[in-house]
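Only one chain comes next, encoded as structure tokens, the form predicted on its own.
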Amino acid sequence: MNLNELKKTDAELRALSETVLKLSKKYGASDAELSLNRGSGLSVEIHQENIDKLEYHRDQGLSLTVYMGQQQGSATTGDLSTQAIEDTVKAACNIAKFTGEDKYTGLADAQLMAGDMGDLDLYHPWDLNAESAIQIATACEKAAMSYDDRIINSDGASISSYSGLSVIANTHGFIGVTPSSRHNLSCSVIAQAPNTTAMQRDYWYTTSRQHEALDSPEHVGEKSAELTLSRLNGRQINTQQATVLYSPEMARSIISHFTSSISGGSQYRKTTFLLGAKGEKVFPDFIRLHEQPHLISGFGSCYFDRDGVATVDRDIVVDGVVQDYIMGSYSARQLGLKTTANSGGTHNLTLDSTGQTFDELLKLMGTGLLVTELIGSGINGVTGDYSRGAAGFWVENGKIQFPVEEITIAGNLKDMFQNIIAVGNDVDPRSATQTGSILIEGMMVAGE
């Protein structure tokens, strides 16, 4: 979508925001809130030099909420034609006149709506064409099939670009408009040790706003190769508490499980381990994790959340303290407080580092057990408890001494929480979660 095209889009999809708010209204909701997407972009596969998949895509879509009083209906189109629409406004007033009452429902405060906005650099389009793209997942999969003898089959590479244009707009008057764009590529290959029967598989992708920020697919393809040959000769350990290093990869998964644990739906519902958390010490002292919503560029930037409210920078964790926890206006008003502009998630999440490397939190560790991959997923959010099934490397004196496999990790996340020694600055800039690796001791390691 170039920028004439944007333009025109952006004319439209305004239009037809305040059409069908209009119409809601003609069948009597009293209010209304909508999203509007629309967007296209181009994806390839490539497995031994061979076209598994190309495809085109041009999405588009709205998504509409009316209220009537406290009732509340919702319906869903892909088509945006002038009968699609109304009947999609009937279908949502319709639904909202059978429904219960509900007196946390309806739209966030007028008064929350984000006012001015600027430009957060998130749109980049890539003039993708299929030759080009089938010529770059081809030669990503080439630099690692060429990589070592090792590697003995290729998982396939893959490239794709989308580009767009999404809609916020409520009945308050706010419409907000974000264009965005994304691009990928990566590679997964296959590798056997000599003279054995085992193999292991292993990935790595880049990802941008921008395509020209993408890695070389060169390099996409020499680091899957990379990564898959480290796997080789993968062992089991004695079942043993130990200190564990997850990966900033990996690292993301402990930051999950705790805006999971504070969200404002867990509270409300009373289903987590945190229950009540705000104001109690849950981390160590040198905790910091905070939120960004309005770096340039950021996969997780924006100006307002999906109810319309305005984002700011806030703490969620001061010196290890819970702040306040992460809420859309629906469940703020469910526990009696102000939505956190949390509506659809948390915005460019950031876990302060305590100033170390990857290689010096490997010394800081000794002895203990490296996570690069994690299985499966046995959590209890009421509980607490953690288990996972894990893959990683063996570390001793400060060094990585061997692969390790089909193994299990285990503990408490609020003991884990407490139990973390450090955060590394080897940050993963692929996701909207910023952290480097994190350090945790007394964790339980399950082997032969």
Contents of the next structure:
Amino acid sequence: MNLNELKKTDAELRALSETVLKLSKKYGASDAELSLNRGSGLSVEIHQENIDKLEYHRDQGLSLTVYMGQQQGSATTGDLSTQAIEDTVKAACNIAKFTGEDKYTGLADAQLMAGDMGDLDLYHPWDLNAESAIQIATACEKAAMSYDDRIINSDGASISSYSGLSVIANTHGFIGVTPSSRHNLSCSVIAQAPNTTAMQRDYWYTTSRQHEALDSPEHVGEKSAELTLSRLNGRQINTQQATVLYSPEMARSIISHFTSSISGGSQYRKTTFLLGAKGEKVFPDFIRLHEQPHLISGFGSCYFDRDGVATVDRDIVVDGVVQDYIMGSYSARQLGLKTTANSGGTHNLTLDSTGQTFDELLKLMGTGLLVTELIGSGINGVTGDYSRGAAGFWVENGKIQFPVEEITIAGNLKDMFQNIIAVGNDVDPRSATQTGSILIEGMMVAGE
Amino acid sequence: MNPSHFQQVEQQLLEPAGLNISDLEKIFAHLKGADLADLYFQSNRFESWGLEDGIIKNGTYSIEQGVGVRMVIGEQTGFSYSDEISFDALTASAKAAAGIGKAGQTGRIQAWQAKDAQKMKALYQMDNPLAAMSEDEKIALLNLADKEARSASPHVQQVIANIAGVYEHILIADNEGNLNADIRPLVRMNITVVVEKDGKRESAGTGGGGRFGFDYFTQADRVREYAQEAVRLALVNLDAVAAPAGSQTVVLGSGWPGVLLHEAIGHGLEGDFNRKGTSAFSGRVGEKVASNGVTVVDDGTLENRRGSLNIDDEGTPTNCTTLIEDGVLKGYMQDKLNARLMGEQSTGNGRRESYAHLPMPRMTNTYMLAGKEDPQEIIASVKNGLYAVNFGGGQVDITSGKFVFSASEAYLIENGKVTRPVKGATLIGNGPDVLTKVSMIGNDLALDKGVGVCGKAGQSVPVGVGQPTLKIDGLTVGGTEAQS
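Okay, that was the form predicted on its own. Show me the form predicted in complex with the partner chain next.
Okay, now the whole complex, with that chain kicking things off.
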């Protein structure tokens, strides 16, 4: 989507928002809110120098919620024609006639709506044609395949570019328009040690809102080959208690388990092991987790949440103590609290580092398990019980000894949070949640 | 095919756009030289209702429709789609998909002509499942779920109940002139409860569904059955002790634990991974990969099942495909592209999430056939081990073969008897050898209740699983307790 298309789309979606909100009132809604999006993109996947897939994407959609007093109804459509819009509004209004009275429902308070909105620099479309996309992905795969003889196959090199516009609007008169872009390049290859049958696969990727900021195809390819080779000859270890170091890519999942457990929804439904944790010390003293919604070019940056409420910088955990939950206006009302502008999720989280490099964390761990992959979803949010499949490396004397696979790591998240020893400065920048490696003691590793 | 079947789909998808079957010739003219090309027209009406706190909190209705255009030359696929069904949008999509042809076109150019629509089986009804009940009746169903769950135990604190249904119309036209249509109903109901007792809280959910109307849930006391089962599960877990950690004998219950088969071998036997040689099962057809007596099939032809289809999303009739027969690997699940490149026939496993996604080999209903053992005797044969009867999801790395699946209801077996419940734990194993450790197969084959969703390469499709009670000698259990 180039600049001219963007301007045209901007005008169209603004007009459409107004139409939808007016129609909602016409069909009996006391209030309404919507999200609208339109975007386009291209993706190419290369497998063994062949174009496996060349895909053109073009998406658009409307998601509408209407309120009739304290009753609500929703409808969505991918068809934005006049007739489909009218049908969608009618469907949402019809549903609102049948839902129950919910005293917590409705738009967020009008005075909380976002006002001044600057440019967060999220929109950098890439005029990428199929030929150059094929060239880049091919170069990436080549770098991986030629890295070492033990790389025996490719699981594909992919490039994708997407740009578009999203709109949030409601009958308070709020309208927020966010143009954004995202570009990705990834490579996955397969290795096999000579005279063995077992294969290993790993991958690497680069992602950015600006295509100029992507890592080179060669770097991505080589890195994917290096990671894949490092997994060869993996084995199980004995079942034992161990200290576990989560790589930065895996460490993000620990933060996400925490944010789910203090989400407004899990608090008011009482489906969390951290029920009523506001003001409680859940982590060691040195843990600080904070949210910065207005980072320039950030993956989670925005001036407003899905309710239209203005986002603000805030601390979520200070000195290990939970400062507030993660709420939109609905769950905040349920809990008798003020919204934290998190309807739809968090916006750029950072877990502060305790200062160590990755190598220093290995030394600090001494003996233990470095986890670089987690599979499955064995987490009970109500009790905090945690049990997941894992792969990584066994570490002794602060040095990686051999790759490990077909094991599980288990514990209870409540204990795991308290048992964090350190957070590295080896931050993985490719996500809206930024953290270095996390070192946790006292986990149960199950293997042989 | 039932002519009214086809006419109904044509009416739904082509007529509003002023399109005729004969117009498709002009679209296929842009796709000349393809080894395989198809147009996938789809409309999808979705409706859901949710209850929480005893209140019907929300309902959602959606209409999605569009057309996907695919052109395949050799191993290369070009794809484009439009959420507008019109001659112009189709032309634009066809031209974009044909971009793949620039890599080097080969002959095989013929004029496109529609063939007569094929006769087709009817595994499910054509009626709109959403219209099978009025809004008031749907709401009554959810209120009943709330009432049944709360009356099942005084410890129930919260009940969350949902019903959702989809009514899909599909028309597939390919470059050979084949026309296939399908009308697919799909409904499900889920009930989740939170219980609290002595300051401890637990949650559990259950549900069911299939390819029929919402009225399915009003029959045979189903809502009460789901509600009581959710409450029973949550209460069992309230008393659960820590699961033992490490390798042990595991007895898997019948039905939903068949997710083992889906993860451990199912994905590894999908044609795309094997054509590319990236699966731990690549090149192993004819080899022994399971114990004697183990036979596993993928069967898309079961009436009314969630994973069943009259035709797959490429128009191929679904089959019952034998994957493993008496321990020996027989074959893969194929779509048209991968079958052609491997010199095989499509097994009717080409599926896609929607018109906006490319088809690929996917499972339908995957299950193991029954053996001869009495389930009680299987349990009695284990000195110390784990009896796992309910599971959440799973995941697999198809290249290394390592897979996981997470138990949500499990018990210790001590001296041949099921004793205390243990907390949910993840089980991990190696796909190509886990079935060689099967030492007993029960006579109690059961299929799941119809709520399974499978994710692959970002696409979700409804699936089913099943199995009889199984004894596996040695699976790693991700508990927290050292084994005695």
